[in-house]
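Let's start with one chain on its own, the form predicted alone, as structure tokens.
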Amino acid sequence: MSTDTDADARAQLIDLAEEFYEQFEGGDVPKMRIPTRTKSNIEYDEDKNVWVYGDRESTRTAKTISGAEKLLKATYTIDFLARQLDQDRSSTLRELYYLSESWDVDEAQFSSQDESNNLIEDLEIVSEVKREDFHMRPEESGAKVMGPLLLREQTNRGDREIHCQDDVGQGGYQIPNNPDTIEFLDNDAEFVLCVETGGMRDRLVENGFDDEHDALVVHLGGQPARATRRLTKRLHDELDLPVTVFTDGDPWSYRIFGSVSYGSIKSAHLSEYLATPEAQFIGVQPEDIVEYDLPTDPLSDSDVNALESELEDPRFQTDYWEEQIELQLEIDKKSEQQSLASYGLDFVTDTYLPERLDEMGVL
């Protein structure tokens, strides 16, 4: 059933296509301007407390064959999305790539899924409409929540009330593609613990960490999907719950934390919607590697390059992160969450996390 949001999204898309035609009619070469999506073009918005794109822009223009093809693909995609909204249907990013093969102009077809994904991001930025409101879904997320939270989810088969402990199995409640279809009804949670790996998430649930500490354990599933970040932000903003992020101790995991807290570079246009600036990093920290003498692996060349890049990344230019990253470069080591098991299977839930959460003022 179509909604006012669907109608608004469709109108924004049609307005964008009309701009191309108006440029044609006015004798101008059609073009589309979008922010340059690089870390050198993100800046801190002190009013919104998030990282956003700066003033530097790139231009898609029909002055070149390449630019004309990009605008052609944008027009065909807008037509497809408008019809999808009319029909109250949805599709995945992967399906869009394959669907383009049926379009009647070869030059409008995508050569790779990266190309179609990037175009959807471009359309989000210039239309100021989220892809979820286009009814576009990622292929899968798989992220789950376990903890003392009662919610109501709107589905195509009606509303469902679900308790994220009592009404789910060990796997937890699976986060839907659009978490804004969720209404929070009741909760006894004290904080949110976002966990990078499935193995550590399973350890926490098996040991009853969510029950003992009234924690909402959110599995990030590696680099977290937008739906996971959106739900995490809503849990913080609407339920006033502290958010902590528990990852491996390596530069790629710090970027996972960064995407939850600071927002990612490629989705900086949605930072206000996705990022939780108040989120705190709980580990594994480089200083934990030293303090607990954890099992480690040596840093690879790519690890070192990534750490040095993070020292130049404005999102990581704080005293805390500079100290931790420089320490890691000095010890030349990285460590996984599961390395805490060297002290026993219960160490992470009985000792490490409670002590860290107490230090942070969460417990």
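Switching from the form predicted alone: structure of the form predicted together with another copy of the chain?
Next comes a single chain, given without company.
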């Protein structure tokens, strides 16, 4: 079954191909303009608090053989994607690369996976349709959710109504690759709690934290997959739920928070789909390391470098983050979220999180 989103995505793609056609018809050499995707053309949007592309554009033109080949590949890919949407199929970036081997014109075939990956990103940017709406599935799986939420997921074998506590096992609800197939039906949730590690996610679920505090516990599993970030954003925007992020207390984990809240340079064109600028960081904060005298490890050289580069990162240029990062450099220590277990297995759910959520005005 094709949806309205599918029809829109298809129309945007066909428009692109039509432009080439019209350029030919008008006697012009076909070309495609796209924002320059170098670091220097990515700006931090102070109003929206996310990364966006700047104004610089580059042009792909058929004036050169390599430019003409790029447009040919784009045309074949548009044709493939339009058929895929018609037939309600989907595929991965990797499959697209291999599939191009079956195309009848050698010059249209991709010579590397980087080339096909980049082309899909180009098409995302130019058409303003995200790749999931082209039915390009990410290879990386989304994570899982546990909490008082009833949803309907449209699968390719029919709709499924699933309650993310009553209808799932201890492992929770597995987020599908395209979470826009989900409709939120009902919920008793007060907030979203994104959790970095599997061990801590399991602790919260075992201790019934989701149940007691009406929390939607979303496992991030390290650097979160697109599907996980997208779902988190939708939970915030559509259900009006505060989003909080709970990670280890080290610079790499602050980047995980950053990717949930501000988006990433790599997906700057998707910030409005994937980033939740209102997300708040719970901890582990450097301040907590001191206050609770948590078990620590010393900072390594690469930790120190990462913290220093965060001080230069516009996403972290707030009083809060400057204070925390400078404190961490001073104490020269980091702590894992599970180090809270040094006060017993229930400390995190009985004391630490409720206190932090209260301070933050969430509970």
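Definition used throughout: the rigid core is the maximal C-alpha set that superposes within 1.5 Å between two forms. Positions refer to the first chain, counted from 1. Small disclaimer: the values here were computed from a predicted structure and weren't measured.
- Put the two forms on the same core and the Cα of Glu355 is off by less than 2 Å between the two forms.
- When two forms of a protein are overlaid on their rigid core, residues whose CA moves 2 Å or more are considered shifted, and Val290 is not one of them between the two forms.
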